[in-house]
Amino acid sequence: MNGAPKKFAIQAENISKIFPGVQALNQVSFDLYPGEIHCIVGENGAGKSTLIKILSGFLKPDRGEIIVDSQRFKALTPHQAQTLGIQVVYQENILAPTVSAAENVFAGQEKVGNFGLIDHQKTFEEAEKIFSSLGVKLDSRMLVENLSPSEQQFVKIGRALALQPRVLILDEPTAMFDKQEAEAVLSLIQDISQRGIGVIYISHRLEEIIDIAHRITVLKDGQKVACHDIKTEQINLDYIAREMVGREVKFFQKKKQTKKGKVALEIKNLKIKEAGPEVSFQLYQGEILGIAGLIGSGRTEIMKAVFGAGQKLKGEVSVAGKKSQIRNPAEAIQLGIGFITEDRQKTGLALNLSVIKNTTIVGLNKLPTSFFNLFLNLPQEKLIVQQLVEELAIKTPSLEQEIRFLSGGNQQKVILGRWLFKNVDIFIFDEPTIGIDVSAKSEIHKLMANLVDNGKSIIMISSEMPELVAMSDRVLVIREGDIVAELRAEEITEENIILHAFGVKN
């Protein structure tokens, strides 16, 4: 940023939020200058959602002050912050999936012509326009619903920018996105901060942070650790992952290889659709089968059909050796297959349930009964969740809070917990570390490397190369709905990965 000026689009002085049993966030202050972007960076559960929600009025703090324009204000509203100009794109979909993209770029600003009427027609142009001036192409008559997460990511920006913020708040937008896709929202945004559009930017990928910030906040169990400046500080990878952890970070640590034993899964003749290729595939035991490819490639369309969530038209599924007909998860799951989804918040929790009752539900015959078998043990069942919730270091204050107020890894490691919990033999993660700090990786890999070690499988889908080198016995590169390469040991590299992705490679 050039000569920064002296005045804040906003600022944030000695925040204090306490949840039950959470101290949340523990006087912190945050400034942002007009055409800035400063970054916040913190392990799941530092408080980076608690502060934004709070600048954008979503959460009251107890304690502390917000400034906008000289005006000082104990706690904002949804409406005051969004008068003041401050806007929100939040990791989460909160997009209406059955009208066009234009639509849901006006939403609750409608074009209006004669006689109060909405003009479609008029709402489509200014959407295009919209579109347009970001670089992005996308028809804005086509339905959300049929857009790709990427497209959809498109859709929330361009809303937030269609009410002009002076403040524009991104929350891991880039969580869903290949490197490409990746660099193409990067861009973006440093456009958008030329415009003089102050940009507070959260993710969990540490390059995009060095490479973008002007400025990077650093919070750890609630409290600021540090503002670095980067025009004026030599900062690294290693060093932000240090204080954001207080400990040094290896990252993605290259698993041990394993011999592969059995066949656990084996799929012959695949087809997704009509016009599509057929895919086969094995999965052995005691290995960590990596899933590559570009979004839309097909990756997640092909492993949701194996565990019956997904369209299916043909091919033959084998499960230790026996063919299996595999209809819809329930079946997959009796089978001894458990899929860990991407989007966790849409299809991986029930959100208003308490952690406990997130991790049994799709194992509650694996629990014991009493009173003559006709009722659940409750005291059995929250004796084995508590030794899962510590095996995990799942941050909670208790096995009974809904799981919607746990931070996004929290929430993710409960996921894990469930299968593990239901003592499934075939895990299906699909992007296995989206939205989470260094430190959780961390953990989150351990614990693949241990079910493997164990006799466990693994496919893991992985827009994360580093991840898919470090952590695959093998990996599949999906093109176009089809497995266009097999990568073992020493073939299993950035270069081959994305040469082949792209095409390039034969």
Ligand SMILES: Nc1ncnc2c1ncn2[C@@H]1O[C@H](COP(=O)(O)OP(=O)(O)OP(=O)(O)O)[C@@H](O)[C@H]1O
Contents of the next structure:
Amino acid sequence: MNGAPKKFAIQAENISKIFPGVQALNQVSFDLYPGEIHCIVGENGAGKSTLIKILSGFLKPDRGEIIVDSQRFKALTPHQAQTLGIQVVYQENILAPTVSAAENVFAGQEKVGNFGLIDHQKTFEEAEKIFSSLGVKLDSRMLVENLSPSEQQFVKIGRALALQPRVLILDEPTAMFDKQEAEAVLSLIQDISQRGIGVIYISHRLEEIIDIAHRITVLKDGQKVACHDIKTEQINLDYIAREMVGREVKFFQKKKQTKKGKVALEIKNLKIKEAGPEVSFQLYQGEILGIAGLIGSGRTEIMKAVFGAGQKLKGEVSVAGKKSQIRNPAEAIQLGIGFITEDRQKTGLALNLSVIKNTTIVGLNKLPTSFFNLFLNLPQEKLIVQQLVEELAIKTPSLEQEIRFLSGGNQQKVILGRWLFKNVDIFIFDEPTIGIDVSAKSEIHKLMANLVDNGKSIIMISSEMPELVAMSDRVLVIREGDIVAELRAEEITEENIILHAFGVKN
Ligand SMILES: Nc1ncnc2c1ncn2[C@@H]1O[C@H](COP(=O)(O)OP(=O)(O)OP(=O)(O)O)[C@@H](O)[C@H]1O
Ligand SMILES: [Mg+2]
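Give me the form predicted in complex with the ligand now, not the form predicted on its own.
Entire complex below, previous chain first.
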């Protein structure tokens, strides 16, 4: 290239953005070459999503400029950004739930056939082509609401690609994926970048970042603290984590084994599908029971049925040795069971309510119903929530802040806080640390260890192998709706889990 400077696909100069009570970005500059994978990392609330929302025209910066094609912009509109070839796969769910996958892929650019009518056949076929180029088996006629969160993510990526972008921005695209699915997305992204598309990639999975990044920008409290070129610098995971957090971070420390108590929960011959298997298992006091399995293996469905939130055809549930009927979540909560959901946008949060309301929402029904009592309890409630906010390092200007204004990871922490506030005996965590930064993750792991130390019990569904291995006292591996292995102590290794999950080992 004769030393001629390479042209950027997009560039941002000295971007600042203030929200009430928060400086989300402070003089951040950022650039991206065509064909480059430029990753952005930082703690929950560091400003990553805000930056990409500014690059894609969904937010206006207070200061700074965006440069595309030698044109300078004070701000972009979403339409301008699209026209300039900037496409985003957001953290939030933006698909139409009651419409097919294919129609979601081509929303706004429908395949038109004869007489100007929408050509559904073509829409399905073209969408299937895109999915298969993603290496994904997905029936494009399925309604989005019937797809798993990870399948929905593929639909979002498919939609962005259908618009043939020059810049593709992905905000935590693999957060809900198991190792295999995540790898499919990562290799797809490398593929996309080799086609000359510039990729901006946000993830809390630092191992992924180290694997695929050409450059890594680190944000902390709205400021850029570093930009590393992977080709020329020796960078490792610990180093990046330390820059993000500002101190040493301990990854996945093995939890010490706790003394197993009495049976806290017993499930006998639970059947959730007509032709499906019956499953039985026990959960002990003081135990973290890890639930492993591939996405779609039925892990969540089994636990939802236990919680009374999903279909249950037959089966017996005993809580603390007593046979119990759990017909709905309210009954489960009455019995001291809490379910921390994987899909925070859909089922987890009341987005228009404040942090304090979202935390106390399930706790409240425990209090006497009289208004007078409710009133009396308020200051104390506030105190407890305040303490949780501090313990989980939830980044919010106040307890009154509406949840929808919190960053993705901080929303997840509110869900966790909610159940901690409720003080149940049995916790079912479905992917508890999705989208949570490395330091908060280790705080949450400490909290979980504390809970079981105090005689509580935890069922933890996780796709993150190191998390399962570090935290579980026992692991059940689920395949095709059935428990195919029970691993204890030294048997709990990533390799063992994967072999059983894939059915290589019996
Ligand atoms: N619309 C908004 N109104 C008010 N505050 C906001 C809004 N959007 C973001 N914030 C705040 O700006 C800060 C940066 O948020 P941002 O979503 O960019 O974080 P993030 O780095 O993407 O975090 P995460 O890893 O949790 O997704 C946070 O403190 C957040 O609460
Ligand atoms: Mg974010």
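Here the structure is a predicted model, which means the values were calculated and not measured. So that the term is clear: the rigid core is the largest set of C-alpha atoms that superpose within 1.5 Å between two forms. Numbering follows the first chain given and starts at 1.
**Student:** Superposing on the rigid core, I want to see if L392 changes position between the two forms - specifically a Cα shift of 2 Å or more.
**Tutor:** Passes the 2 Å threshold, so yes.
**Student:** When the rigid core is used for the superposition, does F124 move between the two forms (threshold: C-alpha shift of 2 Å or more)?
**Tutor:** Shift of 2 Å or more: yes.
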